[in-house]
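Given next, in structure tokens, is a single chain: the form predicted on its own.
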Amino acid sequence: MKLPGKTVERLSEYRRTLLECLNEKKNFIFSHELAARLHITAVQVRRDLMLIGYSSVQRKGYDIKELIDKIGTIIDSQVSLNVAIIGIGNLGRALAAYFKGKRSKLNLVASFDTDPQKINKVIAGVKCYSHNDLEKMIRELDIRIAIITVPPEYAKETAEEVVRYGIKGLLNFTTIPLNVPSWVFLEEYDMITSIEKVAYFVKENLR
């Protein structure tokens, strides 16, 4: 069964929250507790978990370890997927540093840049290759996912390149909307839009 994108997002958020609960020495959690931590409804939590075929022991709630494992079987790949960051400026470095070691089935194996000062150096724990070597290294390292953090004026050209070289998933951190073929999954994150959304609700609450 193919899950809606928003459901997959919430499952990832559930797992992250459940891992925090384990660190707090908590073994069981009720849907309303999980919902409160994520500022959503208990109905939404139960609906999502029913979609993946998981239910709680009524008097105890959800078994946290069991639920973490169940979510992993649904959203994690059975095989490791290699990831690259295209554009290792300040944002690219921050993402690389945050990414490393977070998920066993997602491997950040390369970054790419046009700056000669960065090429062939290890930056934020990952080797930087020349942008000119995109095609060669994407194929050689079997990279399936690309995170684009290049300057906006190069975003479309970069996306077209990596798709042409075999990338199947794109995470776009630039401010330029991208168009990709139907066989490529695209996720776009515009920080300006997110900040404007926060600012809107702050403005409304100040009235």
Contents of the next structure:
2 protein chains.
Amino acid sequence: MKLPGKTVERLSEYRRTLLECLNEKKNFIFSHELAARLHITAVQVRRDLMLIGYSSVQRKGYDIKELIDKIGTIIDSQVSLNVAIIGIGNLGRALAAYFKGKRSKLNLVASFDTDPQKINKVIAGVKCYSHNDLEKMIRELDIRIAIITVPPEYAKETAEEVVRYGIKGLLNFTTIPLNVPSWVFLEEYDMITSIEKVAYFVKENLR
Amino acid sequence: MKLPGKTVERLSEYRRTLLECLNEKKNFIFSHELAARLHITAVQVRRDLMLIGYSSVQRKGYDIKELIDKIGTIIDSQVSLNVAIIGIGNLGRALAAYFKGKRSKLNLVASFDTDPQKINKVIAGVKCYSHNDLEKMIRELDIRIAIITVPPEYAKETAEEVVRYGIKGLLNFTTIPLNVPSWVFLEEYDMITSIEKVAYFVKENLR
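One more: the block was the form predicted on its own; return the form predicted together with a further copy of the same chain.
Complete assembly follows, chain above in first position.
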């Protein structure tokens, strides 16, 4: 069964919130509590968890540890997936930091850059290779997912390159919308849009 | 008229795409071309632009320059809005770079950090102040929007502080979901969710 993209997003968010709860020494949680922490409805939580075959224990709520494991079996890769960051500037480094010790089955195995100062160095915990070796290293390291954090003017050609070299999933952090073939999964992530949205609502409320 | 959040997001994306078109020396664009570049339907584009009172010139499509200006009058602030980045690590710096020369009415006026090495220096083009001066500087510089890029363990207290000091819009880039009072606009932006979503679909396609 292939889950809808929005459900996968929420499962990922549930897990992160449940991990927080564990840190707070909680063992059980009700759907409405989980919902409140994520600003969604309890009905949505229950529907998503039913979809992955999970229901709550009467009057105690969900068993947090069990639910974390269950979500893991659904959304985590059972085989490891290797990831590369293309363009290891400030944003690339920030993303590399997120990976440290967080993903068990997602391995950040390389970064790529054109800056000679960076090539062959370990940056933010991951080795940086020359952009010229993209094809060779994607094959050698079996990289399946590319995170694109290059300057916008290089976004299109970089995406074309990595797709040609066999990448199956692309995460685009540049401001340029990309096109990929149907067999590649693309997720676009534009920060400017979020900033403009906040500004719009703040402006409306100042009126 | 207050537009729905999703419409504001798309208007922001239309404008960015239109600016790209101008760079390519295009003067007119059809709704289906604009739609294709953003992977949405032409009906959606036409509906959004009708909502802001804009229709296309027969057989030529939309006048790109006019449409850029029109979108600006809707989503841009006519008064300047001052923005601060709280936590000027790699992600904070990447975001600061986005601001340079891009937003006319959104001014990045300050960053805040607790690291003595950063305080009172100009980092990524913006002056960094001590986190201890948050209240004072928010009032002095009339900061209305805060972008939170602190380490996750400080996310909650930082949000509470800036809200207490009068911030009206919050952009949360940490992995911790936040709660804010109803008069504050909150946008959450979690990168891990995007990475897990891409991984899920790549894994499903490898099966």
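Positions refer to the first chain, counted from 1. Here the rigid core means the biggest group of C-alpha atoms that line up within 1.5 Å when the two forms are laid on top of each other. No experiment lies behind these values; they were computed from the predicted model shown.
- Core-superposed comparison between these two forms: the CA of Ala199 exceeds or equals a 2 Å shift.
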